[in-house]
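There is one chain below, alone, in structure tokens, taken in the form predicted alone.
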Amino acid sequence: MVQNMLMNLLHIFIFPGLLFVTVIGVLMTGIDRKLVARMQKRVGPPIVQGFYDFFKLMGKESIVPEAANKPAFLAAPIIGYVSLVVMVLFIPMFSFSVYSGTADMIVLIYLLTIPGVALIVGGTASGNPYAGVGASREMVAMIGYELPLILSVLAVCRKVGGSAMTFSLNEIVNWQAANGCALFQWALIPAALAFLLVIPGEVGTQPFDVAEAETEILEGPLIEYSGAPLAMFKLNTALKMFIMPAMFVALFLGGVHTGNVVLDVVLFILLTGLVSFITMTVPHAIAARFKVERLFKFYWTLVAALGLVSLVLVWFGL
């Protein structure tokens, strides 16, 4: 009993929970910024710049606007952070898995909406009109990318579980170990492309950063944030930079097994970094920001169609 409790605490607070996902998420933001700078012929900040920024913000005063709803304003970034830390506990890193059940994907999708809702609540609670505009943009973005995300996930769940449709990530990974990566199942290729296109929208990186849009609405929902709460919101973005590609790797590349747990975890992290580079770093370096209406149309037409095609194909056993 005591040993199990200690192992649970280790997983929650050390690996793969709070400490691990925080460190690797911040490192990924630093690598992303450095690569984008190099691709644009700039020197760029050091890879550890994210840590400097985080601790600098944590040491600054947090100013709460007079018009703000203080409890909601201060609680929003913390709630978003907690939900992301819980998410990583459900994502199997090939042969390493902490918690698993019969409805992992349903839990993950619910948890994934919380950081976005927290950003909306925090922005509207500040009482600033720019924050209100940013919150409304975040709401439109969420409505846009949630549909193709769910369609692509359902396609994988149907392919793995058949008519029973499994929602267990461990079962999905084990199925891929026996049948090959889902990415190489031709009926799931459109779903994989849809999920890849959802990743930058979910994380909110350029060209999908319509909610913050520094040059248009001055950071939007974050305009009134400073100090530790702002640091937590920035940290939430860093965590999503790891978690979203990690979900893709588990769903579509889960058949990669070496038999060695440590090597599997290292390989999982490397593949996650590769997916992050393809889906976030490259678009950030080469594309301008989407308009809100164009973002919504993009997700509800092209990307949703890709997810729907895969779902129809696997539904009919193809």
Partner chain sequence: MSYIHFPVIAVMGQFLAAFLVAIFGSKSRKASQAITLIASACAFVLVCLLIKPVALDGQIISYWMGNWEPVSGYAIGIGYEMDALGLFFAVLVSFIILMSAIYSLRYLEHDEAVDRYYTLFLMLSGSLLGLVMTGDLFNMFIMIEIMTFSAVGLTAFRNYIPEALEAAMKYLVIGSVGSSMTLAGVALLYAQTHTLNMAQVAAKIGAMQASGGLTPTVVFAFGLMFVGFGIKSFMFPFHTPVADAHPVAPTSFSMVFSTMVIKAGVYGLIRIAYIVFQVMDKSSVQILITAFGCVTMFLGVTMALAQHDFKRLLAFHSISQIGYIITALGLGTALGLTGSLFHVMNHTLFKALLFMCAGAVLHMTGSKNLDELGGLSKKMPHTTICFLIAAFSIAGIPPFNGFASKWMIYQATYEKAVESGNFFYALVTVVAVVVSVLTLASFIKVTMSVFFGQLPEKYKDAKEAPASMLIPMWITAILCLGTGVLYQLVDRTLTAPAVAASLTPANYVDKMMGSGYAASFSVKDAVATAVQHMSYWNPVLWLTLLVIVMLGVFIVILSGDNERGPVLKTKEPVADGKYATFFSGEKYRHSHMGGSDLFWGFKHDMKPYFDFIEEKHSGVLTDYTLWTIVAMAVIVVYTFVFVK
Given for the second form:
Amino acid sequence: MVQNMLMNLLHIFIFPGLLFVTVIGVLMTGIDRKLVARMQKRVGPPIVQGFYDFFKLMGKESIVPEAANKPAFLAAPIIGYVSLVVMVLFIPMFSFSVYSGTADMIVLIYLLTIPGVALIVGGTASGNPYAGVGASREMVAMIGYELPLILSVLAVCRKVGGSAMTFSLNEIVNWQAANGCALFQWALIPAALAFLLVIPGEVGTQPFDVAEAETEILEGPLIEYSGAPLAMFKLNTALKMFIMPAMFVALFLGGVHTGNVVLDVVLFILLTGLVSFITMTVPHAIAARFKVERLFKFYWTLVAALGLVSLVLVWFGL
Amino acid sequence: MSYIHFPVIAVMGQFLAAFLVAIFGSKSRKASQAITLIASACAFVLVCLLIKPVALDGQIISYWMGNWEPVSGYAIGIGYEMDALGLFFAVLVSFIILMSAIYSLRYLEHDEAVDRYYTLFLMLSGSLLGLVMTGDLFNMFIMIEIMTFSAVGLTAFRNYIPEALEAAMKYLVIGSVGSSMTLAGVALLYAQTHTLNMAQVAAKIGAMQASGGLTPTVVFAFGLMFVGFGIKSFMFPFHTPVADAHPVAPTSFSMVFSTMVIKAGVYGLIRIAYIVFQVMDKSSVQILITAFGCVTMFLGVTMALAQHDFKRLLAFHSISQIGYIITALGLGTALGLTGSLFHVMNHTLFKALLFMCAGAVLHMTGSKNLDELGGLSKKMPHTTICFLIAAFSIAGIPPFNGFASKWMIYQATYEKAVESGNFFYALVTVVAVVVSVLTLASFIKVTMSVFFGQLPEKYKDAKEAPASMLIPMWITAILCLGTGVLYQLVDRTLTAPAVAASLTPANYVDKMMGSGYAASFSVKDAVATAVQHMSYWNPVLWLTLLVIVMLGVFIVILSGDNERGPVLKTKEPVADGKYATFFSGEKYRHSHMGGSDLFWGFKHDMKPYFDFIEEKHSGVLTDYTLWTIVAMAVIVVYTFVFVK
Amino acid sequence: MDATIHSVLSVNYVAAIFLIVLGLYTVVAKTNLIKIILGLSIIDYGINLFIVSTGFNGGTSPQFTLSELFSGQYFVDPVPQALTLTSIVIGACVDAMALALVIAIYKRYKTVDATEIRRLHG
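Could the form predicted in complex with its partner chain be given as well, to go with the form predicted alone?
What follows is the entire complex, opening with the chain shown before.
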């Protein structure tokens, strides 16, 4: 009993919970920045730059402006961070999973909206009009990418479940272990593409970072933040950078089962890094930022069509 | 006295109290308020005392007025029958009436002739309670009429606002057309079955279905009654009176209107579709109801995104949530009905809370224009917190109650899609999720433009709402959180018995007419499929996880050294200094973002759609009645062609 | 007997349907508020006629004292007549309320044309 609780606490706080996902997320932002710099023929910051930034920000003074609503202003980044940590406990890393419910997919999608809402609430609580504009753009982006996300997740769930219902990530991973990766079912390829395009929108890196458009609206929702809350918001982005590709790997590439648990986890992390490179680093280096209405149109026409095609194909048994 | 008499006492008590207020209230405001409070509290207590026998033990209370028991198998009296479904609605009605009565103590302090308000209010409450407790078709029609009149009167209560009269006129015309159609349906049913008692009609229709199919008269009656109750529940083409009536009615009535008056139509729909006509297992009926619900959902939320007026926006959100409820009850499965009823309860709670907050803002600042308000969270902190709780509930953020019921609805639609193989239901699931995100967007917009942001000069002196308005807000807010976390308890106590009651018309018939009656007419006992639903989502587990992680984070934060400067906030003037709003070097000026300027990208892309629907909602009464009649014709033709 | 009942009732039912449709048309097509209220009333009268007609089965009127009762007596169904009376009262209430509203609207808007009374729109 005590050992069970200790094991649980270990999972929640060390691996794969708080400490692990924070370290990995910050490392991934560092690697991302380095690779983008190299692709743009610059030297770029060192890979551990994320940690330097974090500790520097923690040491700075945090100023709450007069016009801001203090409780909401300070609580927003923490709520976002906490829900992200809870989310990572539910993603199965091939054969290793901490908690698994029978219908986690919907809960995960709902939990994914919480960091976005936290950014918006934090931004609007600042009392700054630039923050208001940034928050509203973030909301438009959220409306944009939720539709294709739902469509592709429904397509995968239907394919895996057959004529039963399944929303459990564990079942999806097990099905892929038995039948081969979901990515190789040709009816699910449009869904995979749609999810790949949703990942950078959700994380908020270029070219989809309409919310924190530095050149247009001066950092948007984060304009009044400084010090520790700003550090937490940067952590949120870092965590999302790990979690979203991890979800993709679990959903679409989950069929790998080498015998060894440790090897599985290492392979999982490597695949996550690869997906992150393809979807976030490369577009970051080569593309310019979307305009907000074009972003919305992009998600609701092209990407949603991909998801819908996949859903229809899967529905009619192909 | 035994609890059999409680339903009738509750209803009659309200009408008696209405009379007393009319007699004694014109001299003293306090007398009318006291009578109203006592009457609402008594009704609430009586209904709650009924929870144990009716819902938990599964009894059905049947009460024949004047003791006119059925004679040789024919019902000749007016019967009141209270089963778990009626009790579910009765608990909600009496709770909201009580909250509204407390809220109106201070809200109406600037109005005159308050005793007339309370008279109409008590008549409304009595008719709502009577509607959910009655077992007689014509009595149901009468109660709906009383409800409509009271609602129209209360909408037009502030008759110094011209728009109130206009809204009341539109509601009266469209509502009357609806009631007339219900009456026509009742007349047709009487012509076919020669009885007005719902249990006996259910038995006869059950026999008809078992022996060959429904006669055209009954099908026509179903179509007409569906239209009638659809108008009362403000589905898609009939939704216009709601949008017009809410901004102009006093808020303590708006909250009752938006929650229970609309739900009366939903209750009628459930009663006729599941118990009286027993047509919910026909896929044509399911597709009809689900399709209307789906369009209502989407139209409600997109119209809400275009509004400038706080309460009109909330009205459109009501319409959208009613769309959810109708979609879920149109599925015909046990899980769908559970989700629908649970959402009825949750919608009652969070919509009442939203309207109370809107009323508090209107009362203290005098404005409900989203473009003008702003930054009120500093002046009205309690209202802000309650509003945030309600906004998160309606958007479906865990762990509030909206999440639980919305999840049930998604699961029900998806299960139905998988089970029936019909792609239409999968699309319904997708639309439902998108509508949920759009609801979240809309409430972010409202929160931004009313509570956060910069405080305009003219609202500098706004104060927090008075205590008698805050108490019902806090009670409802705590219930929102409580029913979200402890939803299994609520489900066991209230929802599951209600679902079981509506899926077994045989019990209903038996209790009213004597046991064995149902079997002699071979009324189908719908098999209630095992509702294996949210056992997956254990909110206590998730909450525990959240709390543990948050504790960990706080330990890390607080263990750092404090000398780097805690979070500071001073009273320096905002134009200058390091606590001012950052404008990157430009001069400080008040440049609050008006509510309608938000979400520009979304509105720009969907401009053709928004222009179309805004133009269609022209405000002209004859346009709205044209939609009503066209929809009525479509529904009647559809039922004739497809419902056999 | 049945044939006469049938022909009598057919006229009734057709007239009732005609009144209802006429009322519905008035509510949609006329823009004067008073005409719209008249249309509402016509719908109600049509439905009342319909309800009364459902009770007719060729018998006598159901009015007699207890001493005149004997088994096998043939009278029309009294329940629809009760329903119709109630419905007439309700129709009168609707008319009264609607006309009161129209008077108040006229005082404020100075017109009873429905196309001009549209301050709540969009």
